[in-house]
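There is one chain below, alone, in structure tokens, taken in the form predicted alone.
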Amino acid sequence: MTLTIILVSMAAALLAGWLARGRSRPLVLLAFSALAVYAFQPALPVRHLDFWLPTVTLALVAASWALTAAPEQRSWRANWPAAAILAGIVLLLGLTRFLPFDAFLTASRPPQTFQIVLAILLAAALTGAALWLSRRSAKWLAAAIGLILALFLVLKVPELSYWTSFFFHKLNQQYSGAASAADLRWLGFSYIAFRLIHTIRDRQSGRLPAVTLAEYAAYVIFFPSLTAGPIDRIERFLGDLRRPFALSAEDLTEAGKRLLVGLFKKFVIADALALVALNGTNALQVRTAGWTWILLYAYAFQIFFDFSGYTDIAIGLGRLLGFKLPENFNAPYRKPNLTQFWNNWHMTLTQWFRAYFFNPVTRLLRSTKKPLPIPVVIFVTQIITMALIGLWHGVTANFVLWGLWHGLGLFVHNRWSERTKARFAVLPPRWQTVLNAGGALLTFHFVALGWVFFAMPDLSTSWHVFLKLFGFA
């Protein structure tokens, strides 16, 4: 996000805080948040693909909430305010194309009219059949989940994002040979997808409470948290959007003094330090290991003030609006393990991987006629959830070897602290603060080391940093 559409995002929750009151407040979040989802979208290359990505966005919401709403909540008359302005917003933004001068809200000019009006139609279609099939079965609900999955991979496989890039280019009547997997950038799609494959599980094991269309759309493209989070929970978000909100001295304090450290974080501190941070390219220019370390603590800095600064953002834009979002940093660098690093980094994805993946599969694993010893369970458990939330943020072999690296540092972790609680607890408090003190050094270099997978492009010049590290290049 550009400071711009930062300044703006303010500026529209401040309006958007103004008017939704009472009863309208779904309704008017909602219409916000279906307008960043446009606004937010970059230009892509692919003649009207940033019109409809957000569009299948919609869609896919519009059909979620039909296949895990309950049915005391699927009335046309409680719905249909929702879904018109969802369906009457695609189709005020198509009209734009006929305005004199460029859109603002739209990254380039919409499709035609009739394309868009059927666009809308076949929404409408596939709300109305998720709706059907819920009432039929619950295999639906995971055939929704590996639809979701599908277009992960599709945005995050390069492979399969460059054939892709190419299939529109060729439906488009466009150059073939520009396509590239850069051109799917689906503008906060991980998110979203996050928030959707949530409320499907929660339905699943009947926990997802009563909703409306305009509750759950809003929940899912709550556009403060809409590009980088954080990833709220639906039954903590409803508490505070259900609750009578008036935009309070408090709210309005609490609310400036985030966005302000945010900025700073994102737009001084960062910004800044991207400037000497580790990439591809300085990576193969420095030529000591000295240098080459403090390109490494730039990036590892750069990285925690670039995203925890988008949190704060997105915190105080919600508190403008009258919602706590979830914290998702906790001085993290500062911590004396593993295991409280991840306790206290990007929390609400750990706490979403722990609730949706983590805990169910060490209940399986646990469950079996022969249970394997509790060792062999943690090591499988945090060996895939890592690589998992590797993979979350790319399909390649870096980002699989980044979150193997993390796995394998907690099993280490799990296990030496198992080992040595019961030594270390009665130790005089003057050591053992000795010991947190050295553990959040080593804690912190081992991460740094983890991020040159993180930063690098390819195994090679990862391998190549590696060596440079510690004098061998």
Second form
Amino acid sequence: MTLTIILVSMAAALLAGWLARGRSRPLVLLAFSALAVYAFQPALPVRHLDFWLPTVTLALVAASWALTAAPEQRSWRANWPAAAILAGIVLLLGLTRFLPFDAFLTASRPPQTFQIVLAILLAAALTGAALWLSRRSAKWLAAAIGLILALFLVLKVPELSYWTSFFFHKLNQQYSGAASAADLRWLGFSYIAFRLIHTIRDRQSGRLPAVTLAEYAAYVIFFPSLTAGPIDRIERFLGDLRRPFALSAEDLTEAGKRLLVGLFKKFVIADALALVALNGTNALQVRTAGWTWILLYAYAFQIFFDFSGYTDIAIGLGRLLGFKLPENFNAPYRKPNLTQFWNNWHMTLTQWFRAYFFNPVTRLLRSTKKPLPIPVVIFVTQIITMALIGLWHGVTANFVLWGLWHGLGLFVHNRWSERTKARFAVLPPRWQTVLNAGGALLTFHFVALGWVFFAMPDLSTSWHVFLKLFGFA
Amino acid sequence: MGKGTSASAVHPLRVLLKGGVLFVVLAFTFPVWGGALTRLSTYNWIVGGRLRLPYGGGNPDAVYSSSMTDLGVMLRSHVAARGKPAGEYRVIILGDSTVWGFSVPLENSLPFLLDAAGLTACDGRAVRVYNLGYPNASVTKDLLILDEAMQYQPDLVLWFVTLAAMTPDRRFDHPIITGNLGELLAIQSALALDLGIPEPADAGGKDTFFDRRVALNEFVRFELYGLMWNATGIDRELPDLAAVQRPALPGYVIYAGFLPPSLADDALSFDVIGAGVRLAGGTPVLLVNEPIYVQPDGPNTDIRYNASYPRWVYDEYRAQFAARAEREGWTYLDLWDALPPAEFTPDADLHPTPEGEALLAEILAPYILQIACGGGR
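To complete the pair, please output the form predicted together with the partner chain; the form predicted alone was given just before.
What follows is the entire complex, opening with the chain shown before.
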């Protein structure tokens, strides 16, 4: 996100916070967030795709709500204002194609009006079908998760992205030779997918609270956390949403602090570090092992300040709207071991995976007729969980290796900790401090070396960097 | 938050007011402390200095360098800005892209080769050669660089000149010149000359934080590029010469508005060269007419040496240069045909190949030693 978009978001958050104080709070937040879905979407080379992807986002949200909504929340009377707002925003944005100047809320000039009307009708039909199906069988919830994962794969597997873009080029009668895997940048979809799966899984397990369409949609596409998280939980979000809100001095001060800190982290520290951080080009140019380490350190801090800066901005924007979004980072590089690192790095993501993958799989493996030994269960679940987190960043060998690197590291730490914690617990405090400092240094370097897979475009360049780091290249 | 809580002690309006006042004070006092900020340099201190002046051309993030006009920042980033050791005989080379090494790797550029030659002056001092060339050709731009470089105590100035650097259209048309007209006026004033310098457009003084924000951003980026320069040794993306075809010689003989058969005595910027020699004071200046590519055969070779220079104007220029050097007592070396045509790259009529650069270094080394041993000025 650019500085301009962030500054506009701050103004929008202040306005939305002022407007969204009474019973209309979910509707106002929904309207602002739905507009943001379009405004944040970058321009795409496939004609009108930068309009259709946000539209599909809204359709998915509505259909997902219809599938998961509790029966008492499904009434037309309770939900028509939200449906009207969603449809109205799509239609109004579509009508901006007739303005005499360039589009300002969409990345490019919207498609023809009849196509938009058709899309709204299709989305309404899809939502209606989801409402009808949800009454008949819970299997449709699993199908919805399957659909979200399939969309995710299309976006993250380069070959699938390419062929999808190729298909869209053909469909639009555009030159298909220009199709590229990078054409399908669906802003915010990763985080939207996490929230959708969270609500569907909670519906399956009966934990999902009853929510209206306005509340559900405001949660899924909440604009402060649309592009970079954090991944909030709906029951926590509803607590803030349903609470009467008036911006207080404390809110304003806290929001201002987080926004300033976030802007400084992102646009001063991270952007400066980006100039000297390890990347696929300079990895092949750097001359000595010492400089390679410096570039790697720069990358490690750049990615931290960049991501945690965005989180601070999201939390600050949320605070202007009366939401205390969950923290995502808590000094992760100062933690004495890898387990604690992952408890403090992108915390909402790891909590999501823990809740919806690690814990269920662990329970499954432990509840078989012939339970596997604990170390084997830990090994399998940690390796697969971290590999999945890697795959979430992109379906490439490098991201898988990055995940495996951490999965293996977590397993080794788990076993080491099991064997040594009793002995270390009786050491004097001074020794504990020394051990913690040494552990933090070791953990940081383990994480930094893992970033090599993350930062490099392919395995051979990653291998080259490892050789260089240790003086073999 | 209700009354009486600790958070109610924070007054956002007061915070905003205090922040605003602090910002306004810092912004308006910027002219006082802003200059000092850009005089801080990490080069030659935290990271090593550059071997040639920063020149962008392409994506700055890929070549770890950027074009700028602040000569102080440029020179402070150069390895020449290090303190001069007692046993060093310091040679600086001024000139255009030929000296800078536009078409060859840095280690094949003329100043690098001369420095690597390990020459020793008669008094035992090690001859160290510094590349202060900068694209594109303009003797006025060279004069400004010389003025800034004199503080770094050169013992000899090698000044590479070609006809293109001395025409009226190049006299004031270069980003370094337009960005430093005030400095040029100061040189004119100090030497009591009239170089016909235009008045700076922003003579009113644009030195506030807002006026300088882009320059400050460039400065910070440039300092960070210093790390990457040290890490990679890269400051330039080499042109892909394999894809370059030498252009055919045009059939006209007009050059920079000059028409044959002769060139007026004051048509070229010899006065700027004279100013440079005076500026150097007691430091010897060796003026070198750069080698040019001479096309051996083909259409229009009877009227032109190459795509850049018609024969008549280049011959006139050489004759005037020799005569002016004789009259003014300048040390002048005409190397116009010192390199065979095969030793020029096809992207320009002035850029030697790596072999051509090596040959040129061999030719120049004795002259440098001769001057270093007190054999001429």
